[in-house]
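Below, in structure tokens: the form predicted on its own, a single chain.
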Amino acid sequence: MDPLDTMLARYADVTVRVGANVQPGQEVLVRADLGAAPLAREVVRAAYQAGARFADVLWSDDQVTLARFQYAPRDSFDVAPAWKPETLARLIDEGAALITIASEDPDLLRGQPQDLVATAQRAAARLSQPVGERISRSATNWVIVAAATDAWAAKVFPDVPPGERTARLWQAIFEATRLTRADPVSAWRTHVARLDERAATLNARRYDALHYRGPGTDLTVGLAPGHRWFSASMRSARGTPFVANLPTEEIFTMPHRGRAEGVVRSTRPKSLAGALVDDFTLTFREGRVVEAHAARGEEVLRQLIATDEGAARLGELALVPDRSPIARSGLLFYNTLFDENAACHIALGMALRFTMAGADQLDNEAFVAAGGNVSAVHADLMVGSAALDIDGITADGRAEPLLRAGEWAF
């Protein structure tokens, strides 16, 4: 058997058993681009081996997406297919596990009009909001993993000979997802237990706010009442434990939508709908972004923030040590799944309801009144580095060190 095929089978096994934790008799939907077909097929096989009743793939194609921007009428980009999010929402409601394989080309839409990219992104986000809300409630067991493609590998390894790039990216993915360990499943369970311990420590401290300081950053963010710290180890509404991201190095919680003050500067680029946004700063007043600037992709960033009222506010705070395995690799992946696990990050838009005690029982109006954020988007933005310090602020105003020079201070 080809060594890559062996590793893909192992990757699929971990994705199904540790990530989504597919249950006997459960239906499974895999979302994947055609470039990720080899891994998607292995995931389907692994799902059946885990006892899935039915497994199928919802395919997409980067080249079809690109063709739209090259040839479609310029006034058609506010249209998005409703059947895809409607199908996803229905399957989630019926209890299907959801496995997403990320493999997008970070530069797919480079050179395309930014206003069209932003319009298409906004239209898709609005239609997908019901799916996002279900995910934010952990309505089912789900996971996001990644697959190497030639286009993505060329971005990550531009100085490597073309014939070697994709293999190099696969190896980086396998190392980040602990597949090179003798027993990846056991290694994942040990790692997740350690992250859960970190989350438990912060849950016991009950901070009122976090204060971020670093080059170009001086930001204080209040935490929502009843906020809860989590790792990517979660439990679905039906009681199934799962790990939502492979890889994962973060612990995260819910900020208060109205309590962000100051400025924050990005430390890694962000790919938004195939367009790269880089070297950007956001200024917050009373919880809302009031200024946004970027050296590249500023219009796409501004359009993201303008998606709806909640898109200009924070929905997540995540802590990642600067010496995480992904950060130590020295690679810039240009892919949020990996780059967010190399650096502390914040997220504009939708808050994850399970990160506030009792939020599952609230309608949107009550959730917002309690400090939660509702939006059609959820965009993770990397702000961590070896120069970042973060303090936890207690209810009586004392500052306690959480991170110093990007590393845990406790």
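Positions refer to the first chain, counted from 1. Small disclaimer: the values here were computed from a predicted structure and weren't measured. Just so we're on the same page, rigid core means the largest C-alpha set that superposes within 1.5 Å between forms. Compared with the form predicted in complex with another copy of the chain:
After superposing the rigid core, the C-alpha of V44 moves by less than 2 Å between these two forms. Remark: with the core as the superposition reference, the CA shift of L362 between these two forms reaches 2 Å or more.
Relative to the superposed rigid core, G371 undergoes a CA displacement of at least 2 Å between these two forms.
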Second form
2 protein chains.
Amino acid sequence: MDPLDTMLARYADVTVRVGANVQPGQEVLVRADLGAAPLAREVVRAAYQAGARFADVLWSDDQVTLARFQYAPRDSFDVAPAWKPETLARLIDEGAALITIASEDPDLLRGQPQDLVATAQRAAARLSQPVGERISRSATNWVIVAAATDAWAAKVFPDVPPGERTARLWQAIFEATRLTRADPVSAWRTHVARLDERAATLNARRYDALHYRGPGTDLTVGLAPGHRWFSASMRSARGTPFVANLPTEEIFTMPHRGRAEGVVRSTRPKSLAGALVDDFTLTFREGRVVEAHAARGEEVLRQLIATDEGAARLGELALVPDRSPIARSGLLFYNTLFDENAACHIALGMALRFTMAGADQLDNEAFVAAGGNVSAVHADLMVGSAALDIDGITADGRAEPLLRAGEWAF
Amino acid sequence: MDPLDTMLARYADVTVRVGANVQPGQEVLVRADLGAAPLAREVVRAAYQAGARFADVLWSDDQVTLARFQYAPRDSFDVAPAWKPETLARLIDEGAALITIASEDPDLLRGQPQDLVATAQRAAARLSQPVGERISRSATNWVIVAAATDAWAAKVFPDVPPGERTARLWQAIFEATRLTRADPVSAWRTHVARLDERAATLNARRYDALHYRGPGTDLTVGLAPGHRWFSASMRSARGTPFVANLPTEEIFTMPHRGRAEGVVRSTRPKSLAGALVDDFTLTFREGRVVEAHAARGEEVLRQLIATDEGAARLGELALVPDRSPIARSGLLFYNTLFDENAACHIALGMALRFTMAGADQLDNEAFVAAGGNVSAVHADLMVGSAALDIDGITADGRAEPLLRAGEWAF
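Having seen the form predicted on its own, I'd like the form predicted in complex with another copy of the chain now, please.
To see the whole picture, the full complex is given below, headed by that same chain.
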């Protein structure tokens, strides 16, 4: 492996050139925690070298966040500062590209009063809704990447000596992001183009359903009419192509909320509300979870499913080959950017509207009637493994192989 | 000396309790560079412990600033991001206390194209004018403190081994800020109260002029009619007392722009536009500099004086005793917060309006007619030493001792 600063420069170049695809003359806003400063600074450098007119960083600091929970008045958590989300919305409207560096300590707020955490999260979510709305309609070119920090690395590598953990996590990130290839920018363009081809192929085939078969799994899920397959490769409202996640390994589409039959068994643990749910089985009838069992964290799983009507139904199906770099690492990253790209997954809860043609014109009622799912939650659950087969089922009932033994079969 | 984190906690407590004097239920905004993170985090903690409702940090990063000068398009420097000054103005208007941590690397932009630096500074100054206006009328309680960084320490202690410099600068800051006393908060309250008493005494005496006598110095400066003496102890528009600088050693007032006669010799070097001006002499006639000589940096000094009409006249007189902790350190900090509190100084250029009764109601023309000085610059020049005597001259011509051999004499 090359020295850390060489690899950070590569990650920054891929982030700017393939991920956000920063355009000459564009402004760039980077969101980063102080712990991600070395990567954030490289991203600023790369943005300018790509022709950015101005690149700035909106910093946050886990320790400042934590101090609030430790010391602030207990009745003060129902407000959040408006200037940060308003700045984001404003800069997006003014044309800035948005680059988010994820480096969260999964255990930062562990041990803090959970009612305060929930209250603060609700207040922040209310204020960031206008930003989320802009992101979801790709108002600008954006990307999420990741930076290793000591705290995050301690969670992923608890058994590695403390002085070596962060370097190990960086190594895992660099391997997951194909930065060890000779020309990472070119490797990423090729990789994303292949994912796009697969999505295009499935869009042309217009399957009626997918059939999952593996140890403990025999599940058929109908696809929503008008469903569309996507990779993380998108195009902004201004016409700039970008890749929203680095790494990304998935292609994904919208299931029909009323058409799931059978049983599916998890293949990786899921971190939910700070707790781990592992080795679980879900049984579906007419699209709805009717049974849920887990060797660990069953109560948390049941709470998730009971959140609302949509939380017991599917909102996303994603295909990820078992030999992707992330899957081969065998790691649980406690970070969605990696964990959702480690294996085929199904999501309970909210469907992504853009994965159904014309769904952005429908109100919630019409969307649900068309087979789309609405919920306050969206939880990716890993079901892929080297023992999973998936077939596409055509409208006339033929089965065509999509994955065999966890690998692409089309 | 106690361990660094103990001293940082003390500095933070003095900053919050004596400096900004954060009020229960108030919001707090801290401005800090990433290099000042350890102190900034302690300030957030101290703010919450003082009852702040919410404390946030608006971070900046010298390395991100530098990257712009290294890599950004050469024609892009005439704009600055508006969201930072607008956020500051907004939070001040909403009632937030403002705590600024100064930690600038004096040489950060050395070697960058000076025309770009000047263009960027003009653009930033235009945008920050509404913030400056709020600060100058004390719209909220605010304070400036300082944090040692490697880059700054390298400038102050070039002859100390690199690994020891930052600790040395912290030590100098802690001594300058009286944090080595048993009860720093109480020591600061006592110190500021004494400065306020001296200012009140001089306000009652209503001197007509000050007479400076020392090696190479024999200068009489008239005081503006309606002049008022101040310490850094102020009261915000909302009625909260605060101390705007930590450390602070000075009391200061407004000279008459047309009444300076004689010669004054510098006692400490002055860092101007990145260059050092040292061992210089200014000769005044009718308030105006008519001769300027310097053993080092004479050209830079002449450029300063030639900036505009007001740059050749005085805007501030400040009294600082020669045995203040900063003066005793003998250091040049390359930072106004310290250097202007090291010795008696006179400032060429802009006068501070609040140091003349009623001046905030005057337009520039009327202000100048009343003896106030207007200029685009304000340069503090150190003239104090253990050999300086200063007298107050009464309206009827009597001389009363204010400083003798550099120490308070009233």
